[in-house]
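Only one chain comes next, encoded as structure tokens, the form predicted alone.
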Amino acid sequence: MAKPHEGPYPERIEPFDLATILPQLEHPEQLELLGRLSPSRVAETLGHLRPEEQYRILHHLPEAVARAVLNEMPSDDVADLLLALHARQRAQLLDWLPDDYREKVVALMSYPENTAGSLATVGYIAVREYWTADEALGHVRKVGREADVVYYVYVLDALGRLVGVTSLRDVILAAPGTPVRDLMKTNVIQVQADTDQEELTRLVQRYDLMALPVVDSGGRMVGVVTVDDVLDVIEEETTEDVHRMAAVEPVAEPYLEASLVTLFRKRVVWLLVLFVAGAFTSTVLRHFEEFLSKVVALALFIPLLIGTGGNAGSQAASLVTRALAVGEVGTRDVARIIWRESRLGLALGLALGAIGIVRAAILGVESDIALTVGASQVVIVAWASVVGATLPVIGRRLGADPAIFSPPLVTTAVDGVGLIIYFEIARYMLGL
């Protein structure tokens, strides 16, 4: 006799695994192995996919199973997947659809992308606040196989407008006769359906919530948005910033599956950008040159000066934009910012100052330039603090993505004007 845990092969494989094993096979062995999965299982797997790869596994399975694994599917994923296809392609899935769940479908697909209604899914429980607890119980267990979210119930009036919720948890263990709205809390945690998705992550992160309603304008419920969703999406947003970070256009494929002309793109617009700013320190250091080859020693610390403050500035760009990120800061901060890093920079500068005093001292210099060289490390590096703090504020104050102001481009804006604080508190006091 089998032991509980055994059965079909594919049926113990988690769906994220079947997901990494699909790609593999040929068609004819990923047919194979889905047939051996109910559809809802399928579905599962197919989530883990994207929308082509999806839409090639519909394409070649039986039409009667593929259609029921499209309906099977959260009706986010359908709209993704529906918004990734060719217009007759879109025609013959939303053909598979009910009605109903069609209408709804097309809803969610209206809305721009990478915005609340955009990741919502129209599986949810909903309720009337004036039936009893035994009453949403029954109807929980009618459509709950059908629901992604079942752990909350939502309470809609007659114009499918939200006005409150509560948990699975309470309703089950309430008196069979209890009015749900006694039941309800009434201050709803919600977001409008087009609130940008980082501030959706935010305040289910705020709330520690697994799921959060989505609502129109008019306060009628557009669908949820699940906490594996949201996953996605701080995922996604941090792959984002880590690339723009690296002054490298964001890319959507893995790296080892994205070609060799898609990571070409990407780079080589800020590499240029890079290279006309970096340009600037060597116009600066042909302004100077004559200066230079009066007092040559000079020339030994520019590596140090310029790379120590980029490094500054680097750091405070990264300190900044994270906590832009996570709304630790916002733009109305930007004074307490400055004053901030001023202070904190000013301080780094002085300890990395004096020890490029004893490092200039080693390497035998004259005392007045050792004292230029200490001079000059704090102020650029207390300058190179503010502006590090500072780029990524403004760039959320001007609409465009913080960490755009990278630690490259950051460093790149710091080299060319600290070349010129340097030499210019040289020329004061060398008295040239």
Given for the second form:
Number of protein chains: 2
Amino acid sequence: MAKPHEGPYPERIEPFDLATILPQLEHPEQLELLGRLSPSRVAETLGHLRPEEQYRILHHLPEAVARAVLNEMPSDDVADLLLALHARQRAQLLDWLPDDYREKVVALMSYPENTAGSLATVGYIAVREYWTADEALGHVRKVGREADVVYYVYVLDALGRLVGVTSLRDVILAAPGTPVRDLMKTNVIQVQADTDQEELTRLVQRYDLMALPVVDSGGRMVGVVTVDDVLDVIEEETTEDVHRMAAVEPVAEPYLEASLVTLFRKRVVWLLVLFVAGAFTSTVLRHFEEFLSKVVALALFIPLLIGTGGNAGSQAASLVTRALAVGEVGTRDVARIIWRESRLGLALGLALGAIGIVRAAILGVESDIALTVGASQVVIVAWASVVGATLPVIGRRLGADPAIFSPPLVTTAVDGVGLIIYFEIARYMLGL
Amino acid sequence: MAKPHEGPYPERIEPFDLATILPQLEHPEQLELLGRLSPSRVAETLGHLRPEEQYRILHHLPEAVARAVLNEMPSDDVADLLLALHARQRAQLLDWLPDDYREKVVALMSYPENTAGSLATVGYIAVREYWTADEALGHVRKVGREADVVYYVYVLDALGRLVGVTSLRDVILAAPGTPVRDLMKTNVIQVQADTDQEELTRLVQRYDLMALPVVDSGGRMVGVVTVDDVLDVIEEETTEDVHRMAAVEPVAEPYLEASLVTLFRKRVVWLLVLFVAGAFTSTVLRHFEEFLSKVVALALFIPLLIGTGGNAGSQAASLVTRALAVGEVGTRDVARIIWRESRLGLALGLALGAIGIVRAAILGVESDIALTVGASQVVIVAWASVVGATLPVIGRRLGADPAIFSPPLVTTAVDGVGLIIYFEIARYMLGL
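Starting from the form predicted alone above, please write out the structure of the form predicted in complex with another copy of the chain.
Full assembly next; the chain just shown is listed first.
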């Protein structure tokens, strides 16, 4: 054997980089490049491509090579690939897998997307609790080349139930005759196969794990989710949150590859919802139309006042949304949050109200209008801060994703009342 | 030895959970609980607390125990703790470390926050390339108990320069006499100690690493950053981005623990910037004041029209910002982005313009005003989409963090011109 890392030159290129290059090459070039790699290297490279691209490449490789590559791919990748194919293509690839492996892959395919089961690979190492450390190490030596995870060694009983976990380190450091039973930890951090992937990432982050075992409802081992899959899930979930934070339904495809129809649908939904909610501002202004026609100067400050209110509300909402997401606050803290935001909102409002008066004075409006602008700014900012901070907490309590309390939504939610505040203060100050 | 995981009952509780419980206990209870744990378990638990809390606990433990715990802590945690202390406390703790370890920790302390060097631990395993696999495994057995990372084995030359890396798996699977030279990979993915932590997380994500070696400018090994630290960095960076996306300067402290003064400062900065930029809307409206006084009904739709424009611009901005962040698009794609957004913006504008006309009709305004509202909505949404998508690209080219192109900023940027579009179209349609 020897030199596993020192093959011909493409073998030294990182799989991620190969995957970046591959789609830029013509077919014969792709085959020429892949032909210089070991099947396990090709499998790793395919792991960075999307299922359709994986299939296109497998399809063009000589069948013997394609079979070898498929058998080297982690079982979660194989399951994802098969799920993306048409029935006939799927049957062909399934046919290439050895019987026992095929069974496991088919089992993984039954778990819905975004669950722990769909992310799990069966390439873990299992030992029995009555084995010695030496026997366990011998087993690792036998199956380690094929495994996707070797640093944890899982202990299963005769029925395949997960009863403990130990690490390759502990196996190596133990005296050879030590039974695995004495090396294993029995309260294993694990998840059910139908656990949502977001919950799973939280466990890996908290408990500093490199892999998390997945079991079925009977406690039988299904597979393990590795930390690199967790990193991918985090990237995916962050993208969803960033999209939601700007009132876009999450778009799964890369921006330049998503069809215009998809982008249109993901955006128009929220634009329409916000338009309908925002239409309340026209109703409010209609109500004050006569008043406005007497003092047109009031109109000059409408965008500025409600814009600032929206900004203050958005700030409060996103601070609280993030604090909820990482578990710094819970719904039980709602009173403390309101108390903080009332004081903060008032302080921020006073600062902005002061420069609001200056701004109005510069425009040369009458002094009672300038004072109206200043006073309204104080109240609007304070009010928007409290509302912005409270909405995500209420949303969480109702079971909604707090990320939907985006700046656009918060802004829309506070605009109408902001206008009422402005005109009521104006009515009072101007004595109309 | 035996049973490392089966000590007295608190030993079976996860460090993360112990760290959650500890701050809720009184001092004597804390000491009683910690007294039942091994020093390495206490060290792991402290790793989940902040430096001030770590010190408070170390300070109250019997000195011999505290020394042992400190020596079990990963060196990056020790460096962070020491940096947070006053000179006298720091001197005391430094005194508890063995000479050679102290030197390494002091070296780590010299790297600025948020760099790879500040995250690195010196608890890695180093071997020489002329050792055999068997010698390397023997070395792992000798030092593995103390190490923070055992699944990678780093190969250093006589000067401490990183020349290769291999895995514990390859060492175990190799024939005993195989020289390490034949097992190692020489093009090691590595970072300089002053590399920004964001760049570091990108490498770990791309190349599916569990630890990333950090070297100094001479190529000498400084330490390794482990994937659990990378997960913490990602959480921290995501918090920063979420805050920036709502125009808040990133707040490092948990929401309920940050002082009101801190929260005020982090928020008022952006509110003032946006206020000043938004004040342009008053100038625009002042320009059209006479016109507005003749047709007050136009004012009814100001918040709705520019609000929708802001929403459309925010959507485009955040799609492009995220695509830039994950590398799906680059600044070279600016023409394609503008071309996509022109068409999308027009389609979205037509949809919203149509319901804008309906909304105006419901309010019972004259038909030429309703048509003005509809036409303006088309142009404003199209224009805002293009501007929103372009700003992050321009920002990236100028070296700014695209996350600052938040919905509040984009909304403010498009409001003024939105008003000009509205009133110019009105002037044309109403023939004034």
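A quick note: this is a predicted structure, and the numbers were derived from the prediction, not measured. Positions refer to the first chain, counted from 1.
Considering the rigid-body rotation between the two forms, which residue or segment among 143, 228, 347, 266 is located at the hinge?
-> This hinge corresponds to 266.
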